[in-house]
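Take a look at this single chain, the form predicted alone, given in structure tokens.
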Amino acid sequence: MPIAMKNATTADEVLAALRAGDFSHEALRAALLMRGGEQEKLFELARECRDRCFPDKRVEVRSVIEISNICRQGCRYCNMGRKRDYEHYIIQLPAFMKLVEHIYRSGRRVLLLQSGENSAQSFVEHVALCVEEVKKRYPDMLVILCLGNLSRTQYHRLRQAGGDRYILKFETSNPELYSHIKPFDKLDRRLTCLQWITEEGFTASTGNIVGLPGQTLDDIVEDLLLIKKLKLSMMSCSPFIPAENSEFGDQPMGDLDTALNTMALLRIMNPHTLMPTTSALEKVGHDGQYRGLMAGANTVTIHDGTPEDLKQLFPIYSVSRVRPTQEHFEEIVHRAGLKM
């Protein structure tokens, strides 16, 4: 993949086009290739778009509880799933509420509940009861769910329980690549679930992974256009990380700069949305999450909810995941000229 555009004039023309709302395939593809000074100009435009829509310059701070690691998917890039041999857990309600109490006393009011994809009705009902209890005790706590593909009835149950938002990344907009990386799922099914989520009244989020084996630059452009078309309130981008025990464990990492440029373009194309600077950015490169803020992100997730003895059982992209602390975010948010 080329590392820079041919000349500054072309870069300036692309930036002018983006500023004017020209999100053509050619402009997006060229912007994804920007590096050095050109990239800094792209980031500057992304920050302008963010700060215009979020003039208080505050980032949303979330705490995450990884409520279960049971997953019935079989994603080839992940350490979890039906083919993996690891100890399973589900955090039960009494222990869960102690974790929520700690998070609430820490002053945070946004809670992310994440798990492997498990559509068993007993598990979905367990999560619904947990959400109901959170809303009963802490009615000002906003609850985000990230549980994967479920039935419409299950989404309805979770929404009625008090779930406020739902995260469901489509990973890639290329149907063939999607089926390759997620052999037990289809892109159409994923997008249908996303439609159900929004129709049930959730504030929805989606996003992609940059650097997947077999992915092309044109695929990433199509990802950007799909997110723009969906018109959601939250979005995200993460670089691909070859999980050690996954089928893609021997593949190269995704390129950090391409992921950051994708984030900048997401911000320019969708200025009013929330966008996290993910822990995967920090895993791929030094100061990755700070650079994510500089590329337009405005959300951070503190990993202080999952008990220490369970964190290693929720590896997702790596058994040595980056789990950012509040101190880490306080430093990079301040350095980025933003506020917690």
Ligand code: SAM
Given for the second form:
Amino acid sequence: MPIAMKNATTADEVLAALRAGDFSHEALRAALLMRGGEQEKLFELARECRDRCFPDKRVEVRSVIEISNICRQGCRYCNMGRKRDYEHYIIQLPAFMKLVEHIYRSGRRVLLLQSGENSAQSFVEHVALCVEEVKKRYPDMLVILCLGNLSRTQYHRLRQAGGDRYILKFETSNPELYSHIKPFDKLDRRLTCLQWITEEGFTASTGNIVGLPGQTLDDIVEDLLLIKKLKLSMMSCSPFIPAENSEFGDQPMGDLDTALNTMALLRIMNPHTLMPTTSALEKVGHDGQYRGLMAGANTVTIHDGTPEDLKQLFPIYSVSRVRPTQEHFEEIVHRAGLKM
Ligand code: SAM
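If the one shown is the form predicted alone, what is the structure of the form predicted together with the ligand?
Complete assembly follows, chain above in first position.
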């Protein structure tokens, strides 16, 4: 047993262990269960770690464009995918560039392109051409991609086109649970994709979902340890939301406090990384995204990219998704003592 965790019974001892870099299973498990004043102390430690590594207290502001909702995956937690009946779209290049122009003129310099998982070569080539065009017209625009599992050649093409970063969450580190929630995929395959993404030179991000049906507290501890082991520069955690038209529509919502404690631990274990306060947090509980910032997040995503008429066609976790605005973030970021 690690020295700092001998007889670790009180919250203060657990916090001292975490501060000393003891990320034993026992310490992490105890920290996930902290509530009330103990949880506040955990968040304080997380903010201390964040503010030491990001002393300017600035959050990264991203604009998202959901470029297509076509998804060939079959995630049981998602409203989209091969088994669902919904109207498909792909935003074509001229319309896409108009959206990018609007985002650029609003002063934004970080663009997140998200889509369903669609490895059709024509779609990946379309995204590559969109990225090339963005980089040609706006060389100072940073492009983050979140398109799911692709082939190594496709990641290579997207990187050559100018993609800077790639988000690929492993969702859960438990291989059996992974196969259960994503019956057409395997955890090994997802992690191989993540490795390719890194090897192709993308700055990579990964993360988990907290509160998945069948997930245990020990699974979440293993998620935390895997994220640390992967040593990436971005990470993310969001609570599970029972999407209405998904197979998990009647399951209970993920617990907000457990998700926030997971975020705080991620921050303590990986102080230098970027971590978003996700819109799913706001969906799960009052002031969820503000609490995410208080738990150590330092990235926000404004939903000002996807055109209004397409927004309801990208209902990943709910048909009534939360789509945070600039005003919302200005208020919560200021309240959290941070800057946009
Ligand atoms: N399809 C791509 C993929 O799987 O990486 C990218 C887009 S996917 C819609 C983005 C993320 O949404 C997923 O990685 C997952 O963590 C999250 N998500 C989807 N449905 C969710 C749900 N019901 N509850 C919580 N998170 C969800």
